[in-house]
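What follows is a single chain, given as structure tokens, in the form predicted on its own.
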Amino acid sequence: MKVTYPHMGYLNIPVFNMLNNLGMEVIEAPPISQKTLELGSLYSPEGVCLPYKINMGNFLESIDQGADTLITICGAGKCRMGFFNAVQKISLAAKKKLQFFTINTENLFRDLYRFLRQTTGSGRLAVIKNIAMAVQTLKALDAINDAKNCYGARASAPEQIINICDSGVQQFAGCRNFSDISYTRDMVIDLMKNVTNSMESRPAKVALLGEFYVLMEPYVNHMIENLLIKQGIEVKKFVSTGEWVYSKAFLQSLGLYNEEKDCLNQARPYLNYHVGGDGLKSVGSALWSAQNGYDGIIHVYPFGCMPEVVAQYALKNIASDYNLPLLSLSLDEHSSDVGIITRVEAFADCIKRKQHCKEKTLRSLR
């Protein structure tokens, strides 16, 4: 059995560690590239969203390298991602005889536990320990990414912070226990802190929200977080893989977490219904940002993503009511780096000018 899975940000690091520690042979897909996108688009239905095409490209590249067992997820509410597995299974079956395992995100811990027990034959404690280590690794990686966004916006050389973060992320591939994970997280964050000139500056703050996969995968969102911190803007991403997996795998299993209810409470009165995918969360996060001193909102989503298109109407109302700049980026395989960079830089200039005018007005009133 040679196992593979699609890429999404740094998710591959804890997943590889977990499967490898339990004795599975892993064939990791090459990093996402233009070739991945072209290959995935070629074997995907017309009009399907960008995450589907990238996932398909990952699978095809892994199969070419010898993978025969594919792992994916399903169960994302009314989002089409919940049905990716069924369509991809049919499409890929024509290429090669494959085993296809699907982890339902609505029963994340139970499904993952069963899969690992059945395929590896490992004991209960070993499986639970490795799931817990994967979650802790994800949370540590989220902490490093948050630190990059904080220190990078305040550093005179943000590229240095980005480089420390990128090389630090790779060091988690060698973590073998909980202590290693904590030590690596603290070491990387301390390195970033030490090269930051001053924490007294107050850079403009932007909320980054939208569809989960596009937010998590830097290749797909054109590394928008790095673009913003290079412009001296602090960015907060309202979705993080570690927190999401922790909530779904552990808190939800214990009846302590209800994502839909939490998001619904946060999004009222601008959106009063679950619209599928991450639409409700996008609206709730935007409203929270508007009420908590953020200087702008960037909304990213795949072209044709219905939940986010519905959410966009509510986001425009929030932006209008709170006089908050809003940039919406709809992404597909035709989106270019140049186009995205130009729009983000123009938005950053707008944010900084608005912040400058606000500070000038406050100074004149003192």
The other form holds:
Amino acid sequence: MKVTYPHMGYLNIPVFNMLNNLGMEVIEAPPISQKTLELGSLYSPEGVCLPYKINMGNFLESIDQGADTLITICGAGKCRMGFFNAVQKISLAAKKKLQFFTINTENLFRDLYRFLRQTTGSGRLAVIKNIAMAVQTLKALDAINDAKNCYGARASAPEQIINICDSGVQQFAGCRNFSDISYTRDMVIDLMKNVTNSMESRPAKVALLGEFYVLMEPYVNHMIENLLIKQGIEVKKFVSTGEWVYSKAFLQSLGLYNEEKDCLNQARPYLNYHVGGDGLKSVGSALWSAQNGYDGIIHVYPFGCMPEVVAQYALKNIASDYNLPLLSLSLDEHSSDVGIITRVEAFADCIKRKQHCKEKTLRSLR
Amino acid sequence: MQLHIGIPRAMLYHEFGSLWSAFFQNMGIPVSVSGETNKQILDRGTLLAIDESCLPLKVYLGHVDSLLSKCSHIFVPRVAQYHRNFHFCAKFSGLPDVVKNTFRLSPEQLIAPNIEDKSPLSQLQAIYTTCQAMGLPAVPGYLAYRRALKSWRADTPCGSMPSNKIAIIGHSYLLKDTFFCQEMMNTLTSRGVTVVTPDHVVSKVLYDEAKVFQPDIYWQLSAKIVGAARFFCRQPDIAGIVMVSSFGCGPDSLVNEYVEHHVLKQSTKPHIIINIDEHTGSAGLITRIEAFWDLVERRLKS
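For comparison with the form predicted on its own, kindly provide the form predicted in complex with the partner chain.
Below is the entire complex, every chain and molecule, led by the chain shown above.
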């Protein structure tokens, strides 16, 4: 049995560790590239969203390398994602005899636990420990990414911070226990801190929100975070894999946390119902950042994403009500680097000028 | 301004329209249903909507716009779930907010009951919010609803099938919208073909057919489509199947592929999938339908 799974940001590192520690043979799909995208689009229905096509490309590439067991997730409310694997099966099954394991995100912990117990035959304790370690690793990676966004915007050489972060992320591949994880995390963050010269400067702040997958996968969003850091803009990303997995896997299964309720309270009065996917969360975090002194909003989503399109109606009004610049990036397999970079840079200029004007008026008032 | 309710003739109106208007009429409140979709409504809707919205949503906004000038209230119910185990697509769940955000309506102008599921409690709550929005007592509202429900149920089609010919399958808000599908149907009927749609079949039959696909499909309207496809494929007097869907429809983008593989290709019946969008021009549509009918006819003769 050779297991494979689709890529999403740095998710592959903890998942690889987890499966490997439990003695499974893992075939990791090659990093997402132009080839993945083309291959995936070729075998996908035309009107489907970008995450589907990329997942498909990941699967096809790892099947070529010998994988025969695919892990997918489903269960994002009313979003298309829940239906992904039913259709992917059709064209993948034509290639080779394959085994599918679907993990429902509504019962993340239970499904994952069952899957690991069944396929690896490891003991209860080992399985739980490895799941917990994967979650811990994800949280550490999120912390590093947040630190990159914070220090990078303030550093004189943001490229250096980005490099430290990128190589730091790779360090987690070899982590075997909890203290390894926290040691590596602290070390990488300290390194970044040392490179930053001043913490006094107050860079412009931008909220980055939208659909989960495209926010998490840097290849798909054209490394938008790094682009903004290089412009000297601090980015706050409202979704993070670690926190999401932690709340889904542990808190929600214990009944301690209900994300939907939180988001609903945040999104009123612009959106009053759960619309599937991350639509509600996008609106909620947009409103929050509008009320908490952010200088702009960037909304990223795959072309035709149903929940995000509903969210757009609300975002447009939030932006105009709070006089906040809003950049909407709708991504599909044709969106080019140059187009995205130009738009993000123009947006950054707009925000910086706005901030400059604000400071000037403040100074003249004094 | 006097109380005057407007109901847009789009989306779920085509499923529950007569129920809604009967309810308001029973309450003795003037109701206007917007006119049939036309080019003007479509263009207005396209202008108002976010570009990436699906065609039915654009049309919906066009209909709301046409009602605003003459009505005091617009009725935009939010139906999240009607049949157990099934959901509606995200756009239905967000419909009241989409309308509110597009037109900047005040909450008082919008009657937006929230129908979370089919349970009596949910229906009662919906009646209560509707009556409260109009400033009317809830008890007569409940009685009016009961009467409307009775007449609506009596309306639903009986199981008899017209003999012969082509089945057109798709969302009811596309098939019943004269602007989108009338021409297609006319082309076929002018050649002596009887057109059958899922509406000619009792919903329960369709849902029962769809049970085979239960673990996969969780959209209610898609389940109906898949059920209809499976049902029509088994009818010997159906000569061909036309699937209609709209550009930008999320569920359809995947479900069509699924239906094609699991249902249409398994049967021997000829089929065609037609995708429509707001760039109207019936020539292409008619050509395709005619070509399809030629194919079906040849099949029938041989």
